[in-house]
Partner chain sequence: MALALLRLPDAQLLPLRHAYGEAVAAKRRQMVLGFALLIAAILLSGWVAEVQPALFLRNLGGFFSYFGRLFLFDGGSLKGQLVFTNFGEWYWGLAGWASLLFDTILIAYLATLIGSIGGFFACFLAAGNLTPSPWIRGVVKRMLEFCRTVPEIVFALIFVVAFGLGPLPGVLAIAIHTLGANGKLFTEVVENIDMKPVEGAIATGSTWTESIRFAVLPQVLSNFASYALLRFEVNVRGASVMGFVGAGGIGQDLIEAIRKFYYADVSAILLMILLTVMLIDYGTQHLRHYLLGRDARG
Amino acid sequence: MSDGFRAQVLTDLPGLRQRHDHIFAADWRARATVLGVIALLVGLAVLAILRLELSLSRIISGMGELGHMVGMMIPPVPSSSAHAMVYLHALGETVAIAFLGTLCGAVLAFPIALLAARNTTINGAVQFMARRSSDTIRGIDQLIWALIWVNVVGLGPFAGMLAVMTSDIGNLSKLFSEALETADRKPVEGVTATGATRLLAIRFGVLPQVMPVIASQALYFFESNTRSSTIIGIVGAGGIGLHLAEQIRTIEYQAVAFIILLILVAVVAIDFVSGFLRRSMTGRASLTH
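Where the form is predicted in complex with the partner chain, what structure does this chain have on its own?
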């Protein structure tokens, strides 16, 4: 039915073209932009492929190897129950690293965020300093921080916790300061009108507005840190990553698959719990408005 109508209309295509010339006219500028962007993207991709020496034959032979490895991963069981216990303990360590790291990071990021936010900072110079130091911390990857902390406090989960904390200070202070800047100004004016000092105005005018947002962001980072702290063990900073890297190097693929499954289960469980907590927090926040 609709196809018939469409076909019927399309028979008069030249007529339509003539009557609605401006709609059918090609927009050469837009087309040139689109083609230019595509050419740029493809050109860069070709440059990257040539420079990085990525060849199709390597990809294909690698795929075969990968398929072979996946075959060897089944069934995903560790070589003994003693190993399984070791992995479970390492997983607990990973979660503990993420939890403590995020908590300490959030606590330390908060004052930096206050100094970096436009509406709560002391003056421009302080704000600039706070922002740049947060940028600098953020520019260095968590794994690099882990390596540095391993040099300072030695191998083990403590270094991992400090690495998570450090990179969270950078990330969370930026997010917190953005949350602070979006706070409504009216409560601040109201509190100031009662004769409160600036500090009190921030405490009773700004903080109650942003606390739920800040808490939910911290929880979100707890989730993402559980993922990232599964790998900082690769550089010796505790957690399950050490075992993972070891099992891959010693070609124990069944244990590798078991560990990956463990990580997936733990991440999903923590996502679920923290998602529940976040929803209940933001839900309460929207009720109080």
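Can I have the other form now, the form predicted alone, not the form predicted in complex with the partner chain?
There are no partners or other molecules in what follows, just the one chain.
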């Protein structure tokens, strides 16, 4: 906007307000809605603080105990070299649980996402059923799925892999369907114009646009599941979580610190590799387009 035009608008501002009063008028309904939402959130926060008995003094007094616990973790060493090998084996088991669970979950979530996305589904009824099925699976926490599968197939990493897979089916199907719905319609229309069927239009018009995003989401979940798999091990679903819980209960904080360092190293390594793969796929996709 030029300075002359801006000066002209400012000069004629009273006239503009008079001629277009409906535009300049304050929307009190919208403002009241915003204020009502803010008041509701503040009220819920205050209620949560009162119900949970949050206390700043308890946090301050507990800092000394936290410092004492951290001091007991130094240096982070296992109880023996034999224990170190056991922890490394359990860590490998945890990574395997996360990898297989994420892979199987992504493979099974993909067809559900195709049925749940508006631009790839068969009809409205199928879309509704696919979305509600995804919501149902996603509504149950991964730790609960671990408890369920432990009772179904018994203790061990197989139950952990099934728990990760089931949880990821619900989460990834939602993310995949949202990625499918953001696909540009022009490539689809171009493929359809050649006389291709709807399946071919999805295959060559939609999927090439969203596959890098879907792969990136699956890689992120692999990294995230490596962390969460340490928790499901506590309930007997395999992995290093059981050893971590045992060392905490026996107050072996040096071994606890050693296990935590192993988990951090594994997560950082997976993050580095998955980040490299995501950048490679994104770069390849941009070159293709």
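Positions refer to the first chain, counted from 1. Superpose the two forms; the largest set of C-alphas matching within 1.5 Å is the rigid core. Fair warning: this is a prediction, and the values are worked out from it, not measured in the lab.
Threshold 2 Å Cα movement between these two forms for I49, core superposed: After core superposition, the C-alpha of I49 moves 2 Å or more between these two forms.
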